[in-house]
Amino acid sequence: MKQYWWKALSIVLILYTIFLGLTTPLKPAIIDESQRSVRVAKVGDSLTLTATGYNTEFTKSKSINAWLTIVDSIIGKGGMPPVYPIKANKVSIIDDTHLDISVQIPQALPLSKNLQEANLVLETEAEGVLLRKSFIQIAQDSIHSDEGKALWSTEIAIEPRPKKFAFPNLEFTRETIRNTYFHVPMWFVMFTLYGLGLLYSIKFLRTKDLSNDLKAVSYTRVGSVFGFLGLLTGGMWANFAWGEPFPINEIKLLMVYTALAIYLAYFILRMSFDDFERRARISAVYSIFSFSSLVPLLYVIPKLAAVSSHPGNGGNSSIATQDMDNYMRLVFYPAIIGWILLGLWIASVAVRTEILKEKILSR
């Protein structure tokens, strides 16, 4: 029974991933219901703005404070850019997800620009601090930055709130951020199984033992299945973030297609030979070529690309360095381990099936 512990562990970790990954709520956030449009106002205007929350409970807060803030692009003292806020005159709670905010915009802006973006900052008793970047654009005909800095000088007094167990609520992912626990681990499984396929291919070239060839093709076959699962889960994510599941101009996808096509050719090549030893020898050499192409195709070329929408490529930050927090890591790392163990389990069954098939055919 001790030899099956890792199989039981894979089931436990995947169930843990599915449960926490799909049931943990996202952090409260302020969202845009009008397709990321930005309202434009002028200095001196008296406005009533509507803020829409996501996973918020505004009605549980006795009072809510709101500020419009303009952030200078120039880094100030302490390595932080100066922030110029004004406090809203009145915040009216409509329901759990909607607020009416009344604000009087001063007669001048703090920066030397005719058009400046202002962020919305909320402080609630239930959610703590919420930020909506580029909430409104404010225009001015003439520039009086010194006067504006004096007018935009309200202090923001915010009390820290205890953090709740919740996942990041990002504008371009929302609930699809949960796909991190399924899409990304598929590639880890694929690389692991392709690597084992390479290992047994090298072993065959050294020992000429056909059982190593059977192990190599089994690990490679299951690795390709997880590669296609990674492609499909990525397409579901891309459909939300980019508007189409498989955009033809995305360099990362083009490289994934190329890598999977190279491994598809591996199986076609094996079907071209009837002689077992010759097939195994040529397949082993091709496996070395296939695996050596994975890193340049999937990591080097996309990172060097000038334009890419995929995280971690084309100058974009990766999910792990910017969007993922410690709460997500509590699910993400067990997910990787669980899916890899499941992939090894499936591959071990495939190896036994290939060996049994070979014994039956050799009779």
Contents of the next structure:
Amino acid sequence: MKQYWWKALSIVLILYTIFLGLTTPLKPAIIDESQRSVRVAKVGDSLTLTATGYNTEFTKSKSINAWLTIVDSIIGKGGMPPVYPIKANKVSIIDDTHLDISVQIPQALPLSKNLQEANLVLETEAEGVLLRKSFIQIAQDSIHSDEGKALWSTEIAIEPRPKKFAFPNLEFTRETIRNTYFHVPMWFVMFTLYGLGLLYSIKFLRTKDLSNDLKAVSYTRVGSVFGFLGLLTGGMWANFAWGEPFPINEIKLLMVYTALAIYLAYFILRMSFDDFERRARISAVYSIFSFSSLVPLLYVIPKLAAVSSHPGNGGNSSIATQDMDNYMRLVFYPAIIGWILLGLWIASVAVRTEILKEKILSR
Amino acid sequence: MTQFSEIALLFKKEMMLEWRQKYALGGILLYVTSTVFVVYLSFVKVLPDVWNALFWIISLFASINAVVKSFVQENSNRQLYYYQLANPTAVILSKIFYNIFILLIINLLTFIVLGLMVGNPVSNTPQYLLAIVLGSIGFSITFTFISAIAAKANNAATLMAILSFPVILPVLITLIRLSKNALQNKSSHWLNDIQTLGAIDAILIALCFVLFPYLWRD
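Could you drop in the structure for the form predicted together with its partner chain? We only have the form predicted alone so far.
Full complex below, order starting with the chain above.
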């Protein structure tokens, strides 16, 4: 039993991933129910705004403080842009996810603009600080920025609170952020298995041992399955985050199609030989060729591209505090190891089947 | 005999073979002109983007047809004879150089004929010509290597198309972007694209160098 410890480990890690990845709540956030039609208010207005929370428990807090804040686009003292908040007069709690905020907007904006977006900042006892960017827009007819600076305050008193175990709650992903533990590891598994396929292809060319060829083709086959799973999980995610499952102008997706087509061609190439030795040799050469094109396809060209929706490509930052925090890493790294071990397990079964098939055929 | 003179001699041999049986090159030139004629007949006015797409489609298929015969043309006994005399790397390099030469002729001819018959919307001609030159090099390296693989299998022509289309796609995407820039005379990012093309070509030629010696042995 001792040599099977890694198989048990893969099961444990994947169960851990599924359990923690799917049951951990998202951080509370203020969401936009109106789907990005931002309300426009005039200076001097007295308004009542409704804020909708997600995973919030407003009724647990006795009192909630709210501010509208304007952030200057020019960087001021200390390398930070100046922030101008205005405190709400009254915050009434309707239920766990709804608040009514009454606020009096001053007579002038502190910036030299006719239209300015304002953020909403909430301080609650249960959740701590919640921020909603571009909550409303404030319009003014004439510019009086000095007057405005006197009307808006410059200080906002917020106390930091201890963090709860929760995943980032981003506008474009929401609950689908959990797909990180399934979509991303698929590519790691695919890469590992294709890499092993390459290794056994090289081994075959050096030793001319046909069992290496069988190993190479089995690893490549299982690797392709994981590649398609990555494509599938990516499609499900993109359907939510980008609005369509397989957008044509996404460079990384285009490169994945190409890479998978190159590897499908590998199997078609193998079908067109009668001679085993020749099939093994030519497909080993092609396998080395295709793996060498895999790295530039999936990791170099998308990084150089001008536009991409994937994080880490086309000028996007890769693992920023926004989309990956330490709570996520706690699940993400075990997930990668678990899926890779599962991939290796499936591939090892495929190798054994292939060798048995060959034995029966050659009897 | 040094590597260089081997390549030069083999290159000369390829030229002589082509010159003796002119039907191959002639057929491809006829293919290019007739395709352009069909385009001329079926379009009233061609938009620049469509023109670009048509150019690369014609160029891609003409290139595949020109290169596919590289290793099928001569029978295996004669090839064995060459491998005994020359280094395998010299054989593949001479074929690559020869194909670059042929593809340059074909693609420039396509460019000229398409420009004459359908109209030429290119505003930055040197940059477009640069795209053609880089494209010919990339096509030649990729297709020559793929044809060496496909020639060993049972149905070379079908396999050639299946194997080479996915491999050529990154080259083609970069080429289309580069040539689109030339059409609209935009200078943004074009150095970047040239770097990408150069890097892909370098990877491919390095792979040919390492892998071809394993391919020809039979």
